[in-house]
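We begin with a single chain expressed as structure tokens, specifically the form predicted on its own.
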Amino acid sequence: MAYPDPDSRSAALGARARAVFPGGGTRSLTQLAPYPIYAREAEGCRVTDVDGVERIDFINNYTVQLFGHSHPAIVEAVVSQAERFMSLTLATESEIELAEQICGRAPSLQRIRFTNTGTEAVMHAIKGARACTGRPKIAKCEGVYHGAYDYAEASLDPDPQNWGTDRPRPVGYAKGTPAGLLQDAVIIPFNDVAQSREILDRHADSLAAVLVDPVPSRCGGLPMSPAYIEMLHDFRRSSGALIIDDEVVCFRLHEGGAQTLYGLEPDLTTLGKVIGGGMPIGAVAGTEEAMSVYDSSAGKAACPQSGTFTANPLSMAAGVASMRMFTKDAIDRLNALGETARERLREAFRIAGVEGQITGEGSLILFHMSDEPLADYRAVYRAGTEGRARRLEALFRSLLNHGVITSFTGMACLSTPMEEAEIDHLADAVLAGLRSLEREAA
């Protein structure tokens, strides 16, 4: 069955959804015109929709499912926990077990507090940095996604009409973002050492932290340079501002996280996705000193942090099972498979004679319908002009009908159930999609 099909079960469900959800959906990442594809079941690296169409899942709930869907060890852990209890107002041993699985994986991961999502983790890390320093401002790289907290959304998707000329300027993401909020957001260009340092120095006395992603997808999926990392370390030493390392996505790149892979030494790290084994989760981890602001054992914490479902037992159980499998051998194999995938995809572009490039690190893959050099958000923005964005979405739709699920924005990721056969299928599907694009353009 090809998508779209007005007689499909997914089409019928889409019609029902439009009667209860604004825009027909409750999650923008699943929105697709003329209707979303609805899942029936998933196992390993394959998802079957309600119409019985099976596809290889190369997005894995936006990098969550590192070990694929319905992994027996994770399912067993969740079922066993659910049979005992699902949520209550007592601490559980499993939260300690998961914390022990994470703490010590990198030198900075000395203490941890769990949250419900990556967005919450970033929010609490920002609040914690302010409590540590007594300062209000947060710096972040232009165009980089750090979740839905207002301060983290500053300059998430600026365009040439509002992003500033001589240096980046803070731009609101959601309509109605208060101007006062933007006054506490400092925007720096990713991997531009000189300009970033100049901007940071001008705000040094009021900056609580610099929030970074070592491998931001919106900056081309390229890693932070050693020179940029050293600049951040030096700025921290001179200013007293903290470094917040957002590894909600990129923790999957190394058993000790991206900070270990690239030599970043943060004060606070935000985590999520893979540490929960498919269940909702987030976490703030960091040095003992930085994390002390969340300590309420002797009274009110400098930065109170809690939540009804924080460290909920189901997420803890799934997380423990997941992190036990999060080993060097597993990650090294998956990263090597990721490099094989990028090589095969680059070959597909060459064979098809289509303008484009493949970037990414480890098990993360990004498609770009442009040959222009990518270095930061503005370069990626220019490479994704309207015509190229349409071609990227057309490729995504073609892949759906060749048994592959990726992101409509050009992101893909691998899971451990995958082998070279799945990579071959992906490369063949991409080549077919690119050739289709060329025929349509002719």
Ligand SMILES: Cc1ncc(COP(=O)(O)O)c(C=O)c1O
The other form holds:
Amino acid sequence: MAYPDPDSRSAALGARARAVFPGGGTRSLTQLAPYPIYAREAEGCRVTDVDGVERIDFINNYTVQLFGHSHPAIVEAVVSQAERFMSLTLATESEIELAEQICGRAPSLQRIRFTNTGTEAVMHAIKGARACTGRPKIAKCEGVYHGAYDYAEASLDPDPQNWGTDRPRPVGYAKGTPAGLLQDAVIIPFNDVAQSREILDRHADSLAAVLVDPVPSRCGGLPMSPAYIEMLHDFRRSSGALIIDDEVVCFRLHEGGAQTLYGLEPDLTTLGKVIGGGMPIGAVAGTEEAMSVYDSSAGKAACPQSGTFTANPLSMAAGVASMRMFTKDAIDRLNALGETARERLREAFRIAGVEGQITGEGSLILFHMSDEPLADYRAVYRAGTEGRARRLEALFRSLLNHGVITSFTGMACLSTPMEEAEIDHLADAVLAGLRSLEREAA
Ligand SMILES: Cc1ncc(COP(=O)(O)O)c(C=O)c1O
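Next up, can you give the form predicted in complex with the named molecule of this protein, since the form predicted on its own came first?
Below is the whole assembly, all chains and molecules, this chain first.
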């Protein structure tokens, strides 16, 4: 059955959804016009929708499902935990075990506190940095996604009308973002050492932290340069501001996280996605000194952090099972498969004769419908203009009808149940999609 089909069960569910959700959906990433595709079941790297159509899952809930769907070890851990208890107000051994699985994977990961999502982790890291330094401002790279906390959303999607001419300026994401909030946001251009340093130095006395993602997808999926990392380390030394390393996505690149891969030495690291094995999770980890702001053993912490579902037992159990499998061998194999996939996809673009490029690191893959160099958010923004974003979405829709799920933003990622056969399928589907784009354009 091809998508869309007005007689499908997904179309019928979409009609029901429109009566209860604004815009017909409760998560923007699953909303698709004319109706979302509804899942029935998933196993390994394959998902079957409610109309019985099976597709290979190349988005894995936006990088969460590193070990595929319903991995037996994770299912077993969740079921046996659910049979004993689901949520209560006592500490559990599994929270210690998951912490032990994560701490020590990189020198900075000395202590950890769990949260329910990556958004919450970033929020607590920002508040923690403020408590550490007594300063209000947060610097972040223009266009980079760090979840839904207001400060982290500053300048998430600026455009040439509002992003400022010579240097980035803070722009609100949601309509109604208070101007006062934006006064505490400092925006720097990703991987531009000289301009970032100049901007950071101007705010040095009032900056609590610089929040970075070492491989931000919205800056082209290219890694932070060694010179940029050196600049961040040097700025920390001179200013006393902390470095917050957001590894909610890119932790999957190395068994010691992206910081190990690229030599970044943060004070605080935010985690999520893969560390929960498919259950909701987030975490702030960091040096013993920085993490001491959350210590409430002697009364109110400098930065209180808690919540009804913090370290919820089901997430802890799934996370332990997931992190036990998060080994060098597993990650090395998946990263090598990612390299193969990128090569095969570049070949598909060459054969189809379509303008575009493939970027990404390890098991993360990004599609762009432009050959222009992608250095930062502004370059990626320009690469999406002149109908290219529309072509990217058309490719995504074509892939849906060739048995492949990616994201309409041009992102894909791999999971461990995949082999070369799945990569072949992806490359064939992309070639077919590019050819149909060409036919439509002719
Ligand atoms: C880099 C990064 N940080 C933070 C988040 C927020 O995580 P969550 O969706 O679990 O709130 C995301 C989510 O995709 C992310 O990609």
